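Taking the form predicted alone, here's one chain by itself in structure tokens.
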Amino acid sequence: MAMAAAAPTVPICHGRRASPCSSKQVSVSVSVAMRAWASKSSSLSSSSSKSPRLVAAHATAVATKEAASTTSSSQGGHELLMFEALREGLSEEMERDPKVCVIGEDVGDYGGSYKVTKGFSEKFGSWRVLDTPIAENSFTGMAIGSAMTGLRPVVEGMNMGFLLLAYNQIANNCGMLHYTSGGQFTIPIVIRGPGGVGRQLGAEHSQRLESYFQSVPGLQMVACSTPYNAKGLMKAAIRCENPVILYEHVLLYNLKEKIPDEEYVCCLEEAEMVRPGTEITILTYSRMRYHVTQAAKTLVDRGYDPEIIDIRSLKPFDMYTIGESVRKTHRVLIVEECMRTGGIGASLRSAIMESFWDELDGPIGCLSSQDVPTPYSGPLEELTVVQPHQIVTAVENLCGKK
């Protein structure tokens, strides 16, 4: 449902700290067409009341999925697949703010490679849902330029691996131009699309770009794992003044969940407590969340009590939530689909050792994908990715068998 521009309502922000959207970032040049588009959007927005930016809500505890489900059940709700939740969040933001636009290959009449923008061309028009040629560096640079002039573009990569063709634009422009312009520009841009290891998609279509972009200054990175946080993170990313990369896993698009009818926004910098426990902290994100929860059933049957946290924010890490958990369990296992060398797990392990070394009762375990291109062969592909039985074994080794 859309929020009426003439009577803006403060959305629920499921977060503990202030919004991460206060710092500024920026980027490249823009075409004459984009300047005209920006001028048109500015005139539209000036004729209506401006909706508030992402509200900073200081909650007293981490918003768990169980709490969200309780709220949804008590106040109604509706079931959506994850790609539908992304679509709903994006549609609401485009209705709320005429400066929000979508740019990418086949995002218009075709509706996006996974139908996240289905029906948008008819609803919002071809100026706000811009189909582009197969030229990732060009349309990403154009989107960055449009953000410099006041728009809030959402760039869809048909496959996240293809956005490596726009690495220069994302790294040198998107992440750094706020600094190199002396703060004269901001880049409120969202870069999103399907990624991760799918089902026999081959090496070039099974990229995990977290490891590529985590060291780029000026970028924020989040990974959605449920329909609920997919919608909430989409809305938060669009409202953020920083450039945000939103990672969506190709195998989670058909995941179904009941989400609230009322508007809500997730905090971009907050992890999610999936399962409270006392014996070991398991940190994970994206598709591996489900491998971990599957392994947890076996672990509980064997007498273990794991605490599971979906870190969600890949940059920066929510070290508050992670630290509180480590102080309680004193053992840590990181489970990721990213590559082992230079991956998210390596950075997270380093951050935990630096901040909470005295709280640890043993080494930090880390299960990652193999450092090989993802095979096309189904059995070989499965061997490169962490499986639930490996998680069970790792927990038993770290905790000691009972």
Given for the second form:
Amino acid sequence: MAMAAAAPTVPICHGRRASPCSSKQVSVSVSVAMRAWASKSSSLSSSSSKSPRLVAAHATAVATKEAASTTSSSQGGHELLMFEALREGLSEEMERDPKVCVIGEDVGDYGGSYKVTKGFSEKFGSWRVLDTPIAENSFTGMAIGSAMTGLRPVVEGMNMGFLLLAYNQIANNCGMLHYTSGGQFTIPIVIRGPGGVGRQLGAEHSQRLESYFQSVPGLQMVACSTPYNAKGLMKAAIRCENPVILYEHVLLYNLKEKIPDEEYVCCLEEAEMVRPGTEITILTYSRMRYHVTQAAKTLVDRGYDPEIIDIRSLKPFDMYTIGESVRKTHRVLIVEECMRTGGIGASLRSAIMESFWDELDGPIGCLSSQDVPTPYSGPLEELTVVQPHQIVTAVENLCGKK
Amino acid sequence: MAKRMQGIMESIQTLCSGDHGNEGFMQDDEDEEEENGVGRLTSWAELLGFGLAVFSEAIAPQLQCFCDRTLGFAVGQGGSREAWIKAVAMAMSLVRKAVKKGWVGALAPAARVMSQALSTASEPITLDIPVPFKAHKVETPSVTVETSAQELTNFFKTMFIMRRMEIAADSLYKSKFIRGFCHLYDGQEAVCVGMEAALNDKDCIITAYRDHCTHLGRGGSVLEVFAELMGRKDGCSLGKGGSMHMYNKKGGFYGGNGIVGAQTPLGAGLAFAQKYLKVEGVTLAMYGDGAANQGQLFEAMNISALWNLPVIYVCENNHYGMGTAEWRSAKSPEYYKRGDYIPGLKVDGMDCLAVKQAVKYAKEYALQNGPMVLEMDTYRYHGHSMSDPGSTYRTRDEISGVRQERDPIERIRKLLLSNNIATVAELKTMEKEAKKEVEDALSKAKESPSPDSDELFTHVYRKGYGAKAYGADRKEVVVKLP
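Could you drop in the structure for the form predicted in complex with the partner chain? We only have the form predicted alone so far.
Every component of the complex follows; first up is the chain already shown.
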């Protein structure tokens, strides 16, 4: 694991070329290393691949008490919650570039409904942290218009579901303007907000917008899942010249993790290796990552060796990382929160089958939410979403019982 | 004479209590009553009438008017069960007293009590609305409103039940029986109660997520509301909707909508259907001051004005769109004027009678001329939802100030007391009954079970679609969608 010394420039992880990141954070360096190892097709069944420290990064994110090697991030680092990480990333970018502004409902004085922009109004002023009326279609359109002329707005949807009101703006103007104008206009906008199935929020507030927007050409979509990648992806998204939709999850805002003190940016198009393995590739993102890792504990106990990849980049897919994994394990299971019909899993399944058919030993499994509006009742809502025991069963079916 | 009286009394008693045990007038067998309802009432009426006629003839001419009024009351109320029960109960106690103590001595106070209870229930009372209306491109309605003792009493009772229900919901949320989002309506009760007084079952109401009390006003029960809030089977949406998705088709209540402003075009659609199907009713499309800035509202207003749809846009202006005050989100916080070409009225939304008057006026207008905007100046005591403390963007003094000066329930209480419609003790009894009703509903709702697992797949489509739904892993559960 070659790790460059902390460089004065901001480290950006260009994962594909397996170049090392100068971040001391274990998870990133591990992901880079894993990719390097994968490309050399080296065996990963050595005990080091299963050592606790490789899962420690995310383990702290779920506040479990596994042997932590976060001491290896010996620069110190600081612990914070996911929404604070997002806040930090956003704040750093706003300090760095005066053209970055935040637009959304109750982002200013109220501090954001999930406290992501708390304190921003005092720090940056009300012209850079705009409290809008409840008019999603219009203020998203406004943000796109201002992006066309050089600003870098960050649009917050109080809940991603509300951005359905702005679908036209996002699809037609945000996604397609660069193309239809022959490259004249770039839309360096970031659209972010919490989505996904929460705790009994009702059907209209439990939407998974990634499945609706994935078809729009010109958009990039990323989903954060840990405080580390939340901050990194936020920064990367703001610096990106393309329109990026950053999907946060309502239930992940209080995840705690230690992140580095020094500045870092994650790569938007890169997937994250959560747990290297040999037997089956489990692809997941956002909240389902935690259901998968919980199921993985049971699976490991039963003798399986799953490789867990958090795909992070929902559009475009990191087919390099995924492909390398498929070549190694030959079995794939996708675990997602989208509905079965037309979700990210459906597209991913199709993409893998198309590109890696020869590598597959069997059909690609896909666990998704039910094709129903999310019911309010607690037990019914649990049935709607994939649960860890279903993941265990699926892996057992795909890999054979042990 | 006394013997004759006793005879009459006994007959009445036998009729009322004999068939149905000691409950007397309270029928156990609802079905039987429904079937023979008309017959039984007629015979009670006849008996009562006969008894009272003899009574009045025998005793004193000064009771004549009281007896007439009694009959008139019961019949005038359409022979409702409550009315008859009350009438007969009062007559019974009166007769008993008269026979026991000697007529004249007991009759006068008894007559007074009965007279007071029954007489002016439906007699009109005229009152003036203290806060004047403000109008935009239309005449203001009169500030003199006609009401009755019964109506005011009903206002009080209904609003009190609603208030207790919302406060119970608050503690249910804190004890995690209710999860997710819960938007409470306390402080704004006068709007939906006043509206109902001016509407009938041909009218439709659609509102946003602050809908618990609106559901109640449209004929829902407290049990349905609590059960739905807790996600149980007995909820109005079978536990699948939750706080923000309460509906009542029979009562003409179309929700219950989660996305701010999305209900306004729906409301225009309801009005379109009413006009298309020639139903003599209006639609009240309710929204808040936050939603008043939604584009779809203006689109709906334009279309409904163009096609003269019988829709009334009711803006419940509680001055805060979650954390944003109205002056920070609207260039023109005069929401009743924002219909521009659509006329509007600004109404004191904490005054039931003002709301009733305005809605009555708007209904007449809408049926003739097309849409109208009503801005209800109201206030919510709780925060936007249970996740919002409600004090970061407004002061506690403001909240308690409104509560002291403009509380809708207190206003009606004062009216009831000052017009001698009820005494303090009677109001206390009503409050106790209301509290009990809410508590009973709550305990019943807590006993209600969660929906069954296969309810997950029902109502996605109408019956007969025949599609299959698999479990997450495509193998475990196979359910045929109904």
